[in-house]
Structures are given as structure tokens and as C-alpha cells.
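The chain below stands alone and is given as C-alpha cells, in the form predicted alone.
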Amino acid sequence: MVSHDVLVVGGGLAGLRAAVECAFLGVDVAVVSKVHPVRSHSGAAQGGVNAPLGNHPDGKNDSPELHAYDTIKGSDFLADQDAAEIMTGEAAQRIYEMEHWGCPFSRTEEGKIAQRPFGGGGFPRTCYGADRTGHYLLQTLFEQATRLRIKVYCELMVSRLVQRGDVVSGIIATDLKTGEIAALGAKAVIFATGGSGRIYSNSTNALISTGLGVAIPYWAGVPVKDMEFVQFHPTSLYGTNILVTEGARGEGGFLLNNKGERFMKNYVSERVMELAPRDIVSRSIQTEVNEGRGFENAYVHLDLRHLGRQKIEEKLPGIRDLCMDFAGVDPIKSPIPVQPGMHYTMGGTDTNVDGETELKGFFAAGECACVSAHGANRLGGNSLLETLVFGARSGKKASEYVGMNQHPNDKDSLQDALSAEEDRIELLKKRNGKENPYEIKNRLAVTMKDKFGIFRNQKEMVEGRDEIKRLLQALEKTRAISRTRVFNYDYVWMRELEGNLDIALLIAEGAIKRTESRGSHSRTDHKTRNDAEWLKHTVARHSPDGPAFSYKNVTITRFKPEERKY
């Protein structure tokens, strides 16, 4: 039976950064990833990563404190302010670290790391490498993991946490290449599995970003926080919802309606325009479409033509390629058709600022976690920063945990969990129902888009919640899964669907209960923020009867909640 001191589940930026930190501290660490690490969804991040370096002429007065304030204001004051201050306070250190490891950031004429403006930021503080920043960071970290000889188990899908009482002792995973199910022992486990975007049909996320990575610890008794806050990116490519980076607006791109108007002036000040936070820009675009000022009742235009060929080819080459390949549009010559697409889950496994959870030895980092640096709305450029900062902190804390605690051999728990998982898979193979799991998956994705989108109301959300419950019942009456052992994606998608449905129900129930509008949670029947009743986090625990909800206070340090104006 394989065993390591620390197992990191997920090979994206948060997972690799956590693993690298463990290796630095001399801890035996391994990464378990559903895909090869450099194929992780982190590589899809385009526009950049925030840090108050002050390298841009307009950003000389930037500071960690101002970055924290912008982050907290952008969160609609639901962020835990200690978490936001830690993230922004450690930002420069993490960026210089990546630079020294060889990340090919774009440069200023003086040779410094280049920075561009992003929505909701008071200064141009987003460091970037053209429009492939996530890809560059991911490759850089994987090179470090390789240099440190960190063991990577590729194409293993984790389906269960193993624990004895309130202490984690490993995971159960299926080798997708062989179909073999195995128990992997560990003194500590870090989940860095990414977001749950594929619950929605109109998502910018990769197909691997499902709700299973949040559902597994939830099923194991670990609380989940703030799942009702789902971010829509304002500009996804019409037709496919492929991401069109915020960097396109940061470089000067205009949003235009079917009258040729830069309509953002009607929603925010002319000082901000297209660089308002994502929740505001998404609502503005959707309002234009809903009121008949969009194209084909579906999208608006993102116009880059005035930037010129040289700037587009130098700073947005990937966006140009995507537009030509997937929309038949060359941004040098024509505007890009864009619409909001589901992009990011602010909620996730409830952790503290070191990635610790209620389950001893179990940590989480990155988008699957909710340390709550982003609150109700994340600013662009802060997600990559979160992976680097809290990935490193989780790796450090997990390493300390391993060194400070006794860890008795727990082969019995691992064997019991392995047997239970084998029984579960056999049950899936023997089902004789008539329901089609892929139809359930599609109905869920459309329900989430239609009922829990940019604008929400009680009637439609209740309809959506009831549909999710019907789908959960249908899931128990599906046909048998394939008995194929090699790359059995019928099994993979079935297990992921179980997680998707339970996480969707958390989003639905949390959204129905939160009778206010805050950040990405915008209700047409409760249009204003209500700090008196709702300046608090939603916490949900798994129970046989469905999610059990409670609430806890937001951590306020130095920034008193105020009306959010741009």
C-alpha cells in the first residue's frame, strides 16, 4: 500500500505550490492528479496575477494595504479581511519567487515585471505574461516540482477521503489507465482540485472542473462555505463561452451594444467604464441584452480594433488565436461577440488562512477552498495570487502538522474505505434503472444557467432547487455503468455527477436563503445589500436529510463596510 507524509490532490497552481513548499521543508510529498499537471485548468488563466509592485507609471503609489482595500471592496465586504490582508501582503514575495524560478513575465522598458489594469483595481497591478499567464506560471511550478523530484501520480481520480474519527489518514483513488482502485495512505491530505464550473452549461471552465473536489470532503463531514456566490466573467466568447481575458479591457478594449454605444457609462463612472468589477460588468452586459440592445438577444461586442495590430499581437496573441479558431473573428479587423459566462466559485471547503479545516490533517487551497479572501465577488487577477499564497501556506502548515503529531499506522481504515469504494463501484455496475446519467447532467447544467445565473429571484430559484432534487432522485435510477477498466469515463462522469448534484443543491439552498443582493448574488426581489442581517458567511454541513445550514460572522479588521461605488 502506497503511503506518503503529505498527499496533494490536484496538480494545478495551488496543488503544485503546496507540494513544492512541502518538499522545501523536507517532507515526503506526492501529487495525485486527474490529468497531467500541465493540463490543469490553471493553465487557462490568461490575463494576469495581482501584486502591488508599483512597476507601472500609474501604480507608483500602490501598496498591500490599498490592494487589500480594493479586494475587500470588490468582495462587497464579505471577504474575511484578515485573509485578504495576508493575500495582498504576501503577493510581492510570491511573484518575485515565480520570477526567480524562471516565469517569463512580460517586461517594462526598464526590464521590470509589466503590469496592466484590471477591473476593480485602484492601480495597474496585474502582472502578466502576454495573455498566457496561468500557462506560464503552471509550467514554471511544474519545473520546480520536477527539480525537487516530487512524485506525481497522473490520471488518478480521487473519490473518497479516508479517516479514523476526526483525523484524515489517506484517500481512495482509481487509476484511470488501468481501472485499479487503490488506497493511498497519508499523514496529511491537501485538496487543491479547482472550481466547480462545469455544474453550469455556460462555463468558461475546463471539463475537468466539476463539483466532486468540494463534494468529497463535504461528504466526509467537512463544512462548505458561501457556495451561493458564483462569479460570471463578463466576456466569454459567444457560442462556446471560452474565456476572453479581462486583460483585453485592461489594454483598452471597449464594450459596445447594438447601437454602437459604450454602454458602461450608464452603469459606472466614466473613470472606470469597462474596468468595473466583474459582477457589475456582467450585470451591465446582461441588462443591455435583456433590454434589447444586444445582438441576436444574446451578446454584445468587445472591440479591440483601435488597439492596433502590433499591440494585439504583442499583448493578446492567445485571444486573437481563440477568436479566429472558435468564432471566425479576427479582433484586429472585427469586434468580438461576447457574453457573460460562469467562471469562478467563490465558495468552497471552509478553511482558515493556513488551509486548515475541521478535519485534522485535511487541508484545502485554491478555488475548491473558501479561505474567503474574495467574499461575494472576486477581482480579476486575485485567483492566481490566491493559489500561490494559500497553496504555499497550506503546504507549510501541513508539513508542520506532519512533524508535530503522532501518526499511527492506519491500514485498517484504509482497507475498510477501499472495500467500501469497491462495493460502491460494483453497485454502479449492477444498476438496472432506465435513467440516462448524461441527460441528468445536461438538465442540471441548464437548470443552473437558467435559475441561478446573473440575476436571481425566489420563484425561479425554488423551481431550480426542486429540479435538482428530482435529478437527485433520478440519479438513483440510472442504468448500469460500463464495466470497461481502461479509461472508464462512464464511471468517472457518474461519480462526478453525484458530486455535481450535491454541490448544486448547496448553491441553490444557500441562494434561496440569502434574501439580499451582494456581489455576484443579485436578486431582483431583494435588490439591496442588507448588512444588518446578511453580513455573514453561509456554512453548510452534509446530513442524510440534505444540507444543514448555519452562519458565521465576517472577520472585519480595518475597513468598515460601506456602500460600493465605482
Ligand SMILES: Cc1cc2nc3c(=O)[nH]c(=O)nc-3n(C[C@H](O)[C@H](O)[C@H](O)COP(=O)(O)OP(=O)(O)OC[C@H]3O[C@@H](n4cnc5c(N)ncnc54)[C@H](O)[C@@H]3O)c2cc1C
Second form
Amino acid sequence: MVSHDVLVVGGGLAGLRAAVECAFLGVDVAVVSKVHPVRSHSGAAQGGVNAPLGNHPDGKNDSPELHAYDTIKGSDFLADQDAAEIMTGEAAQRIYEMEHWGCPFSRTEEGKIAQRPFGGGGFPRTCYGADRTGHYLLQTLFEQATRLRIKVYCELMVSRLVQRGDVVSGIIATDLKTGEIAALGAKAVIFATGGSGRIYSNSTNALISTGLGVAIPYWAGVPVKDMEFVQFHPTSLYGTNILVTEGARGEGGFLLNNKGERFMKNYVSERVMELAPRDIVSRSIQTEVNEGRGFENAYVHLDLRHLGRQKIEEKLPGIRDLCMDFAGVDPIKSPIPVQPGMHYTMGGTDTNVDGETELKGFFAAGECACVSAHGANRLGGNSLLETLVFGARSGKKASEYVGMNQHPNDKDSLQDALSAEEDRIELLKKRNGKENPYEIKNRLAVTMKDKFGIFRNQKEMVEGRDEIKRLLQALEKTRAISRTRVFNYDYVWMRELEGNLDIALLIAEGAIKRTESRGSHSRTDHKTRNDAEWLKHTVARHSPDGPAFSYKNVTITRFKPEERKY
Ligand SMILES: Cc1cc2nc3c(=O)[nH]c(=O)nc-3n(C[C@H](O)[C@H](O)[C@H](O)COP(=O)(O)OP(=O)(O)OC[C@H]3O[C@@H](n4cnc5c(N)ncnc54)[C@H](O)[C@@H]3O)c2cc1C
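Now that the form predicted alone has been shown, please provide the structure of the form predicted together with the ligand.
The complete assembly is shown below, putting the previous chain first.
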């Protein structure tokens, strides 16, 4: 039976950064990932990563405090302020480290890391590498992981945590290449499994971003926080929802309705316009469409033509390719048809600022975790930063935990969990119901889009919640899954669907209960923020009867909640 001191599940930015930190500290660490690390969804990030470096002429007065304030205001004051302050305080160190490891950031004339404006940021503080920032960061970190000889188990899908009492002792994973199931022992486990975007049909996320990585610890008793906060990115390509980075607006792109108006002036101050935070821009676009000022009742235009060929080719080359390949539009010559698309899950496994959870030895970092630095709405560029800062911190804390505690080899629990998982798979293979899991998956994704979108209300959310419950019942009556051993994606999608449905239920129940509008959670039947009752995090625990909800206070340090105006 394989075992390591620390097992990191996920080979994206958060997972690799955590693993690199463990290796620096001399701890035996391995990464387990269902795809090769450089195919992780972090590689799709386009626009950039925030840090108050002050390299832009308009950003000279920037500081970690101002970055923290913008983050907290952007979060609609639901972010834990200690988490936001740590993230912004450690930002510069993490970016310079990536620079020294060779990340090819775009440069200013003087050779400093270039920075561009992003929504809700008071200054141009988003560091970027053209429009391929995530790709560059991911390759750079993977090189470090390779240099440090970190063991990577590729194409292994984790489906269960192993624990003895309240202490984690490993994971159960299926080797997708061979179909073999194995128990892997560990003194500490860090989950960095990314976002749950594919619960929605209209998502900018790749198909690999599912709810399973949040569901596994939830099933093991670890609480999940603030799942009702789901971010819609204002500009995804009409129809496919492939992302058009906020960097396009950061470089000066305009949003236009069917009358040719820059409609953002009707929603925010002329100083901010298209660079308002994402929740506000998404609502503004959707309002234009709903009130008949969109195109084909579905989209508006993002116009980059005035930026000129040279700037588009230099700063947004990937966006130009995506627009030409997937929308048949060359942004040098024509405006881009865009609509909001589900983009990011602010909620996730409840952790403290060191990635620790309630389960001893179990940590989480990156998009699957909720620290919470983003509260009810994340600012663009802060997610890549979160992966680096909290990835490193969870790696450090897990290494300390391993060094400080006795860890008896827990072969019995590993063997029991392995047998339970084998039984579970046999059951899935033998089922003889009539329900088709792919149909359930599609019905779920459309329900989430229709009932838990940009604007929400009680009636529709209850309808959506009831449909999720019907789908959970249907899941028990599915047909048998394929018995193939090699790359059995029938099995993969079935397991992911189990996770998706339980996480969707948390989004639904949490959203129905939260009778206010805050950040990305915008209710037409409760239009205002209600700090007196709702300045608190939603915490959900798994129980045989469904999720059990409680609430906990938001950590306030130096920024008093105030009305959010732009
Ligand atoms: C199109 C797009 C553009 C974006 N652009 C930006 C941007 O410009 N700036 C910004 O700040 N943010 C951006 N974001 C958000 C940001 O990219 C993500 O939040 C961040 O990269 C998530 O990193 P992660 O390490 O948490 O997860 P990921 O990079 O998604 O990695 C998850 C890892 O977990 C593994 N995994 C998952 N489940 C399992 C399992 N059960 N078993 C084994 N392995 C598993 C996967 O294989 C993968 O390696 C963007 C997001 C999208 C979708």
C-alpha cells in the first residue's frame, strides 16, 4: 500500500503550490490528480493575478491595505477580513517568487511586471502574461514541482476520504487508466480540487470542474461554507460561454446594447463603467437583455475595435483566436457577442487561513475551499492570487502538522474504506433501474441555470430545489454503469454526478434561506442587503436527512461594513 506524509489532491495552481511548499520543508509529498497537472483548469485563466506592486503609472499609491479594502468591498462585506488582509499582504511575495521561477509576465517599458486594471480594483494591480496568465503560472509551478522531484500520480480520481475518528489517514482513488482502486495512506491530505462550475449548463469552466471535490469532505463530515454565492462572469461568448477575459475591458473594451449605447453609465459612475465588479456588470447586462435592449434576447456587444490591431494582437491574442474559432468574429473588425456565464464558486470546504478544517490532518485550498477571502463576490484576479497564497499556507501548515503529531499506520481504516468503495462500484455496475445518469446531469445543469442564476426569487428557487431532490431520487434508480476497466468515464461521470447533486442542493437550500441580496446572490423578492440578520456565513453539514444548516460570524478587522457604491 502506497503512503506519503502529505497527499495533495489536485494538480492545479493551489495543489502544486501546496506541494512545492511541503517539498521545500523537507516533507515527503505527492500529488494525485485526475488529469495531468498542466491540464488543470488553472491553465484556462486568462486575465491575470492581483498584487499591489505599484508598477503602473496610475497605481503608484497602491498598497496591501487598499487591495484588502477593495477585496472586502467587492465581497459585499462578507469576506473574512483577516483572510483578505493575509491574501493581499502576501501577494507581492508570491508574485515575485513566481517571477524568479521564470514566469513570463508581460513587462512595462522599464522591465517591471506589467499591470492592468480589473473590475472593482481601485488601481491597475492585475499582473498578467498577455491573456494566458494561468497557463504561464501553471507551467512555471509544474517546472518547480518537477525540479523538486515531487511524485505525481496522474489520472487517479479520488472518490473517498479515509479517516479514523476525527483524524484523516488517507484517500481512496481509482486509476482511470486501469480501473484499479487503491487506498493511499497519508499523515495529512490537502484537497485542491478546483471549482464546481459544471453543475451549471452555462459555465465558463471545463468539464473537469465538478462538485465532487467539495462533496467528498462534506460526506466525511467536514462543513461546507457559503455555497449559495455563485459568480457569473459578465462576458462569456454567446452560446458556448467560453470566457472573454475581464482583461478585455481592462484594456479599454466597451459594452454596448442594441441601441449602440455604453449602458454601464446607467448603473455605475462614469469613473467605473465597465470596470465595476462582476456581480454588478452581470446584472446590468442581464437587465439590458431582459428589458429588450440586447441582441436576439440573449446578448450584448463587447467592442474592442477602437483598441486597434496592435494592442489586440499584443495584449489579447488568445481572446482574438477564441472569438474567431468559436464565434466566427474577428474582434479587430467586429464587436464580440457576449452574455454572462456561470464562472466561479465563492463557497467551498470551510477552512481557516491556514487551510485547516474540522477534520484533523485534512486541509483545503484554492477554489474548492472557502477561506473566505471573496465573501459574496470575488474580484477578478484575486482567485489566482488565492491559489498561490493559500496553497503555500496550507502546504506549510500540513507540513508542520505532520512533524508535530504521532501518526500510527492506519491500515485497518484504509482497508475498510477500500472494501466499501469496491462494494459501491459493484453496486453501480449491477443496478437495473431505468434512469439515465446523463439525462440527470443535463436536467441538473439546466435547473441550476434557470433557477439559481443572476436573479433569484423564492418561487423559482423552491421549484429548482424540488427538482434537485427529484434528481437525487432518480439517481438511486439509474441503469448499470459500464463494466469497462480502462478509462471508464461512465463510472467517473456517475461519481461526479453524485457530488454535483449534493453540492447543488447546498446551493439551493442556502440561497432559499438567505432572504437578502448580497454580492452575487441577488433576489428580486429581497432586494437589499440586510446586515442586521445576514452578515454571517452559511455553514452546511451532511446528515442522513440532508444538509443541516447553521451560521457563523464574519470576521471584521478594520473595515466597517458600509453601503457598497461604485
Ligand atoms: C476560463 C477561466 C478564466 C479564469 N481567469 C482567471 C483570471 O484571469 N484570474 C483569476 O484570478 N482567476 C481566474 N479564473 C479562476 C481561476 O482560474 C480558478 O479559480 C483557479 O485557477 C482554480 O485553481 P485550483 O488550483 O483551485 O483548481 P484547478 O486548477 O481547477 O485544479 C483542480 C485540480 O484538481 C484535480 N481534481 C479535481 N477533482 C479531483 C478528484 N476527485 N480526484 C483527483 N483529482 C481531482 C484536477 O485534476 C485538477 O488538477 C478563471 C477561471 C476560468 C474558468
